[in-house]
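First, one chain by itself in structure tokens, the form predicted on its own.
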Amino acid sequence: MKEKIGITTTVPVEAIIAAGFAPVDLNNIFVTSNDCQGYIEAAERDGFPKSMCAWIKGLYGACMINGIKKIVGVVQGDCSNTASLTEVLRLRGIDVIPFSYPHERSAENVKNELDRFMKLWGVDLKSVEAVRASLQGIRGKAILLDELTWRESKASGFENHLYQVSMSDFNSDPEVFEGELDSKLCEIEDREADEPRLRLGYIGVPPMMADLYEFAEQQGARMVYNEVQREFAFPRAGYAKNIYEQYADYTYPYDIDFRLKEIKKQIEERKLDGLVHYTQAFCHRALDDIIIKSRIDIPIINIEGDKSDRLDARTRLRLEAFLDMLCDRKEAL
């Protein structure tokens, strides 16, 4: 069995697969535990605060809880607390091997940060090109899971946001993980189209409450974009010449502008009637709330999630006043 080596998110796992491991992406480890409180428990009970993020503690614990003795930590271009934790985590005595996403998005500095990465595992660029070419079916298969979403009106927001998730490491194994991906595809593809009445975008981080999308198609909406997650599977990668170009490609880790010409993009092709803005308690993406909103000309309303794995009663409230309003707002046009 291939050693794991844990991600605090998604990195170019090409080099890693490269080098003959597998790699697992401790947000997911966190997020689909039956309990993923248990590992918040065991940071608190190690020192983080309260104060602290829940996924920043809950990395923590699936790194520890799960005996990963290796991880990559992208201390730049994801969360400002990784480089915190990177720290801990050596005290306790895991291998960290840092990753940045350059400050400033270039060609150039995308691929000093990716050569440097590949030295660090000693792999050559032929050997990452290989895996990345290898990827390539996967990541299609992604992109038509996510048509069967927003084209076809055949799978629900919350297959589209699983398995898109899923690619930043694959489930550890690609060839299995293709496997369970061509059965659902098949299952999905002879299902009746079922049109939702409102059609949302979800932006932001993945959320801790994955039952936020069953609430929204009981409530007749289906979130038939996951910006993220999407950005996860890597959909534009077919036309990237090269790793360097399909990492540099990649909108979350840059500035909000970038971020925002994709999601704009999105918005006008899946004809979306309105966006939900996801943020993390104790995150510094919180203020990018202040800048979406103000560049977005469709309704959104931010939902702010913290340490629960369910949605709390005043966001349900919240959400269902922002989905009447839509279809008023809808029927009206």
The other form holds:
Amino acid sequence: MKEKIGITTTVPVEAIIAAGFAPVDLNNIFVTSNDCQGYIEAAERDGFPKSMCAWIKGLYGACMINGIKKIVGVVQGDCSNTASLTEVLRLRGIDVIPFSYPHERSAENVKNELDRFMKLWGVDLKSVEAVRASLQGIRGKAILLDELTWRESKASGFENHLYQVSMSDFNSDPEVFEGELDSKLCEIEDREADEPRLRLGYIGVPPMMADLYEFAEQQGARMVYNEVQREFAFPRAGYAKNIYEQYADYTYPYDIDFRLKEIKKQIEERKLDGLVHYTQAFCHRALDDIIIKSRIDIPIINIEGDKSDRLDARTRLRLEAFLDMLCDRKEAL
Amino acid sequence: MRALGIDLGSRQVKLAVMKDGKLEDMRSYSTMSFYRNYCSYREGIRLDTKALGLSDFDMAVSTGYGKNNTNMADFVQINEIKAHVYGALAQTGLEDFMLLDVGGQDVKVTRVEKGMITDIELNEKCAASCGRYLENMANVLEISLDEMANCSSNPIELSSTCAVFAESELIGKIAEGIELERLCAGVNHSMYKRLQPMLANFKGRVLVVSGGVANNAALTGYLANDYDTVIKLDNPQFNGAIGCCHYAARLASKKVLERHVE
Ligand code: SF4
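Alt. form predicted together with the partner chain, vs. the form predicted on its own above:
Now the full complex is given, and it begins with the chain already shown.
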């Protein structure tokens, strides 16, 4: 079995795979475990303060509890908390390989960083491009799944979220993952189309509480766009001439204007009625909400998650009222 | 298009009639007498519009206090928060504001962005920040609510968070011989302080105030320190019923109605 390399978010996994390792997204281990709270507990016992984002604690717990020895930590472009987290992990004896999304998104900056990263893994461009090409099939299937959600109204918002979010590490085994995706696609394609009453977009980091999707569907609303999850799947990788272009065309870690451009495009194309903007308690990205709300015309509800993996009663009440009014607006037209 | 809107409150039933966007009639009844004199039970609550002297509606919408009492036959029922927001939207013409509704027995705070509810805070458990508190204190001071509502300067400090304790504190202050104006201002200010924690997550530029307590000028005056603009709705206690009328007007659009009939 290949040695597992923890990743703190989406990174150029092509290099890790080319080097013969298996990437494992620590977020996915954390959030899909039956014991999320235990992971957070583990971090708090080791001194992580209450006022720290739960994802950071979860990542820490995921490393400690699963005996991860080596990780790639994104120290720029994602989150300054992760940068500090990598220092603590080093203290605990974990080998940390840093990766940065350059502050200024230029082809040259991205190329420099990727070259440095490939060198660290001892791989060359050719072998990385070979891996990139071999992943193109799965990426195409993720696009298909996305289309089955927004174009054909067959896949649920949760399926759309789950399979795209899993593309950050291909569940550590691209081949097995592709097989799973294949059978899921078959199952979904056989379904009758089920047009939701409301078409929602979900923007921001993936949610701590996945029951959000089910709750929305119960109110007749489906997330037919999962912004960051879709970015994890690199839907535009097929147009990128090389790995450098692919990672320069990834919206989330760069400036908000670049991100908004893509969001706006998807609002149009997918005919979205409203947006759910998810932010995490104690995360600097909560400030994005100010910009997003002033730059986007359709109604947006901001919901904040903290440690719980279930929607709380208050958030349910808020969402219910928001979706109810959104329905009124849509149907009164 | 003639619409009837009814807000079935815990203590008062408010009723509004709107024709082509114009309010024609507003009435309120004590909840007790409303049910006793104008309602009968036959597979749900039936309203005797004849006895009320009301007829010829194209659409009737009701909302209610909590989940109780809203089951009126021949009425489309809507959520209370939504009714209030539709009322405020239509009456202010604004799309972005905070709505504070202080009724006799409950407080609702709502954030409205781009015309949609995006946040809600409710207090239905404690009477200390509701109209009931002001009524009790006015009784203790043997002064009318209206008179009390105009006193805002130099308030005495009523420290406790509980309405029952505040009453004994107030009596202590009366015994100390403090002038009535300051006592009244103290009551109004204590009400304001109790609302503050509820408003903590609802900072913004514009605050719209509805519910009977909106008539308390001292309170809206204190609130004006925290917002650029404080708007008191006309007939604030009828906002829920007015919202129902406006919603009824929307229901005239067939598609929306279909959903309720489903
Ligand atoms: S949610 Fe925010 S603070 Fe938490 S890990 Fe992500 S970017 Fe960092």
